[in-house]
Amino acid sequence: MKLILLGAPGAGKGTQALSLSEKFDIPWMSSGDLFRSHRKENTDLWKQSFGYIEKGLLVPDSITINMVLSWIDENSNKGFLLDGFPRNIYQAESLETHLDNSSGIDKAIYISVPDEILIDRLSSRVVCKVCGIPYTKSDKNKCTVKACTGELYQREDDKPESIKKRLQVFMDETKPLIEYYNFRDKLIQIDGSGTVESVRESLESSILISNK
């Protein structure tokens, strides 16, 4: 399967992506993790990105697309689950063009959550410094993922003053992807306002049904 996970910041994409990757045995690519990997290895693509990131600017689509498509070429023999890419229509079209020798992606899964719930979740979220898995402030100070004991911290963009800006960016740039994939009959929409377990069950059952 070739799947895309869509949703606003705080929708639970990272948590659900980990579960779906294990459930369906497909590689999971988080765009944030991918950039961190390139930074660690100091690749040419990271060097091209650094100047923009240092100035607080968005990395150009061309660099992000090259990173993701290279990852797909290296890891997609079993399919893939993309989290954080595509972020706009241009990236989506570039992905479809790259997959032109196949039928493109199978489904784009949109986890829909009301803004008031997103704001509450983000302002109470902390993440592992090592693996990036999200937790809440009420959790322990250490990551509980097997073989990972990284410390938990709150990212700058999860602080209240940054949250509304992030949601507006999603509305302006990423949400049109919902219409893009819906028009192509590839969209699955899931209510993400419930518990982690209930959302996971809805995701898994919807994917299984659509794959028949």
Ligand code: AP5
Given for the second form:
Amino acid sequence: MKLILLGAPGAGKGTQALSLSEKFDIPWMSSGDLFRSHRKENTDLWKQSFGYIEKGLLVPDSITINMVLSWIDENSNKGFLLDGFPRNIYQAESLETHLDNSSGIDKAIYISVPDEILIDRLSSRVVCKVCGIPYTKSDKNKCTVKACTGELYQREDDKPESIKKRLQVFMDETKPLIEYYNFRDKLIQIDGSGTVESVRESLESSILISNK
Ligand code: AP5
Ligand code: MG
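Based on the form predicted alone presented above, generate the structure block for the form predicted together with this ligand.
Every chain and every other molecule in the complex is listed next, the one we just looked at coming first.
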């Protein structure tokens, strides 16, 4: 299966992706996590990307597309679950061209959540420094995923000004993808405003139905 998770910042893409990738046995790639995996070593890729990420802007396509398509080439024999890519029409077309020998993606799933809820979620989020899994701020300060136990921190782009910018960028650049995939009969839309468990159930059942 080749799936894309579409959704605004805070929609719950990262929250849902790990269990979906385990349930359907497909590798998960978060483009944001891929960028952040360069943070500790302060690589050239991180130096080129950080300014955009911190401000809530998209990293230029020339950097992002190479990074993601290389990940696909190295990891996707069993399909993939892409979280955060594509994020504009040009990226979607580049992905389509790259997958040209196969039949392209199977489905793009848009997790829809109202802005007020997104802002609340992002303002109270912390993520694992090691595996990137998101949590809501609480008394927990270590990741609880299997043997991870990474420290939790607040992302640089979860400051109020960056959140506002990211939501605007989503509206302007990423939302057109909903129509793009709808036109190709690849779009599934689900309501992401319920509990984590109810959103997971909707996602799993919509994937199962679409795969019949
Ligand atoms: P990225 O890391 O992808 O960030 P994003 O798209 O802004 O999305 P988030 O990770 O903020 O939200 P999410 O949907 O994963 O929500 P989460 O599950 O954490 O990208 C960061 C940056 O990298 C971009 O701004 C850009 O600069 C760059 N970048 C990345 N991809 C790029 C691309 N393709 N092109 C160019 N640049 C790119 O949930 C949020 C919070 O809510 C958590 O605390 C969670 O616990 C909580 N929560 C989740 N679901 C629920 C629920 N149902 N009920 C209650 N709480 C919930
Ligand atoms: Mg995420």
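Take the two forms, superpose them, and find the largest set of C-alpha atoms that agree within 1.5 Å; that set is the rigid core. Positions refer to the first chain, counted from 1. Being a predicted model, the structure only gives us computed values, none of them experimental.
Taking 2 Å as the criterion, L177 does not count as shifted between the two forms: its C-alpha moves by less than this amount when the rigid core is aligned. When the rigid core is fitted, L57 shows a C-alpha shift of 6.9 Å between the two forms.
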